[in-house]
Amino acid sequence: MKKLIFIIFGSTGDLTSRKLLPAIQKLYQDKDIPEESLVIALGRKAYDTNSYLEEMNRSIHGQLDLRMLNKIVHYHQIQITNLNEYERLKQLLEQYADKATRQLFYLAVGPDLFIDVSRNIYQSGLVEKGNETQAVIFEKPFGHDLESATKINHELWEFFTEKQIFRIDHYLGKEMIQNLLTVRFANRIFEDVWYNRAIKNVKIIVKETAGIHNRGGYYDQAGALKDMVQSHLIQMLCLIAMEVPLSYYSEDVKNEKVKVIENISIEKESIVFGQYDGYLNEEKVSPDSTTDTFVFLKAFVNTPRFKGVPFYLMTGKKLDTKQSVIIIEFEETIEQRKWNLPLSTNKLFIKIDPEDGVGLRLNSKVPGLTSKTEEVELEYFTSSSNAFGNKSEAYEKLLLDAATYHKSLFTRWDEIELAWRLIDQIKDLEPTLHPYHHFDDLKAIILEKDEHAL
């Protein structure tokens, strides 16, 4: 790949300033993308390139290298819903691109604009259907239920092939999510116990202390179930529960993930929905909103490997701590059961945020003359290793993969379709919405449903 062009729709938005431009800047500085890379930033406002970059830099408190970005960024004013304005954009691209140039059209816009922009890209001839040097990248949410997601997808297939569509779930770009398969399949001590006779339960937890910030317009239409469970938590569950793929290429991994989602069942009595106090006062939130800001549920993966093992999924806002973690709890040993020893179960922690690393909790004798035991934890954090001292951000990895035609960390349509089918089933149950001020308000409700859930 000698040339690479990013064409960013929605280039004046928060996603571009906080994530995309810093990621591209880092990739260029580290020479991970070609020297002849170009970023075409599209927007309605009357900026030139200098004033555009200065405004982006102000919005993230001076984190951009303006001198460097001025070499590769070109701001282009356009009304992206007006097909007639795409002719000038096409002429601009033709000045830089040849047939071998990798072109990534990044739609950093709301889902309500996906189809209009995609149609204009196609009808203007910017993207040729089936030309795999050209790809279109979409941010979640990909629909708001199965019906809307299916409609969007079938319309996109009119303009692009599946190989040209990259659907981003930024969680899949996080270092420890990428590391999950390595932890599972590259360590004999886990590979041999990764099944229902040895694993007692799995907890997948994503807790946030913040509220919805200024995302009320979007969040009130989504909620925690659609915003987090449908994408991030189900994807993590798949990586934990999937069978060994035929290879670690994209399609083989996705095939195994799909089999997991096909075999997920939800214990409907376990579901807990919550809404934090003050949510109804958030900007752009309906005063009588019943949107969930917290979800807990118990699921099972009905495959021979994991049949009978409960998977506890929990996510929410305005909770006691910021934490993203997967906890694998193993069964007690035969000796523990036989002699009723005062020992804890072993636990494997896949820590994603704010720390990322691996922890393994074991039983050990307390040093000294007694036979007392204690829990000890062996820990490894990626930030403490010289090899990972400058670990990449999720968007760096995802943009690089898209540039180099790698789709393993992007979601395929059948994954999304099955996940929405599952989410729609949960929504149809209309669970009770519990108000909460602190996480403690929800703990008793959850523990009443399952004493092992927390």
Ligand SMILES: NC(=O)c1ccc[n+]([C@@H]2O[C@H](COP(=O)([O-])OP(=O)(O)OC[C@H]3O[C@@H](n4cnc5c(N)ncnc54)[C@H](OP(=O)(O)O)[C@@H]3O)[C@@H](O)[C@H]2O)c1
The other form holds:
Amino acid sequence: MKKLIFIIFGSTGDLTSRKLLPAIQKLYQDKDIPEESLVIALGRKAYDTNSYLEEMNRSIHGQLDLRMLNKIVHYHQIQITNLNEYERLKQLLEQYADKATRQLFYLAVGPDLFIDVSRNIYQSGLVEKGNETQAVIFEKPFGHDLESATKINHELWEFFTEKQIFRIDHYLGKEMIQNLLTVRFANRIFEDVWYNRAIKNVKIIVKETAGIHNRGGYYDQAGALKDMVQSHLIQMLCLIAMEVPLSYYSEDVKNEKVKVIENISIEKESIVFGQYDGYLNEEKVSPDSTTDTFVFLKAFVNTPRFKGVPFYLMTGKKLDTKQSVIIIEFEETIEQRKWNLPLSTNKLFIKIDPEDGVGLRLNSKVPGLTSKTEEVELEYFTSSSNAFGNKSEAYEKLLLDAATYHKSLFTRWDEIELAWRLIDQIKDLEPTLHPYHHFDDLKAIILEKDEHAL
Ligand SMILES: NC(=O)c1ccc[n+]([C@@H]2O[C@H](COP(=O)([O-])OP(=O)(O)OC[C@H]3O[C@@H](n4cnc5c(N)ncnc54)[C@H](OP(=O)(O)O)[C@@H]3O)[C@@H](O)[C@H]2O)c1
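Taking the form predicted on its own as the starting point, write out the structure of the form predicted together with the named molecule.
Let's see the whole complex now, leading with the same chain.
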């Protein structure tokens, strides 16, 4: 790849300032992308490149390297819903791009704009159907239910080939999610126990302490179930529950994930929806909103490998701690059961955020003259760090993969379609919405549904 151009729609938004620009900056500084790379930032606000970057930098408290970004970013004002304005953009792009230039059209906008923007980049001739040097990247959520997602997808296939379409689920770019298949399939100790015979339950937890920031306009239409479970949590469940793929090539892994989604059933009576106190006062939230900011549910994967094993999925905002983790709890040993020993069960922790690593909880004798036992944890943390001293971000990996034509970490249409089909089955339920101030307010309600859920 000699040249790379990012064309970002929605470049004035939160995603671009907090994720995309820092990721591009890091890739450029580390020389992971060519020196001739360019970012064309598109927005309807009247900025020049300088004032645009300054505003972006202000919004993330000065984390951007403005001198560096000034070399590669060009802000271009455009009304992205107006086809007539694309001619100027096309001319601009032609100044920089030749036939070999990898062009990534990144739609960092809500799904309601996907069709209009896609049609415009196609009809203006900016993107040519089948030209694989051009890719179009779509942020999640891909639609807001099965019907809207299907409509978007059918339109996209009019304009682009599947090879050109990249649907992002940024959780798949996270270090430990990528590592999950290695932990699972490259360690002999797990091979014989990755079955319902040995696994008691699986917990998939994504808790946040933050609220919805200023994203009320989007979030109030979505809620925790659609925003998180439909995409990130189901994807994680698939990686835990899938069969061994034919190979680790993208399509083979996706084929196995799809089989899992087809076999998921959600226990409707188990669902707990919550809404944090103060949500109704958030900006752009309807004052009588019934949107869920918390959801818990129990699901089953009806395959021979996992039949009967409960998968507890839980996610929400304004909770006690920020934590993304998958916990696989194993059955008691035969001795434990036979003698009813007061021992804990073994647990494998896949820690995703904010720490990322693996933990294995075992029983061990307390050292010394005592015969007591205790639970101990073997822990491994990954220590990748980026320019800001944080872990490397999912978006660096995803942008680099898209630039280098790798699609493994992007979702295929049938994964999204089946996940929406599943969520649509429960979206119209009108269960009680539990208000909560602390996570403790929800615990008893969840435990009443299932005593093993927490
Ligand atoms: N923020 C995240 O961390 C994150 C993570 C995952 C997925 N996403 C998804 O990514 C998308 C963008 O998120 P965001 O947080 O960046 O949202 P945002 O802060 O609200 O920004 C939305 C962007 O879209 C532009 N826009 C909105 N309506 C428009 C219209 N009618 N015509 C032209 N431009 C329009 C806005 O431009 P103006 O500035 O001119 O209004 C802004 O640049 C959403 O679908 C979101 O769900 C976001």
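Between two forms, the rigid core is defined as the largest C-alpha subset superposing within 1.5 Å. Positions refer to the first chain, counted from 1. As the structure is a prediction and not an experimental result, all values here were calculated from the model.
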property	result
Core-aligned C-alpha movement of Arg18 between these two forms, 2 Å or more	no
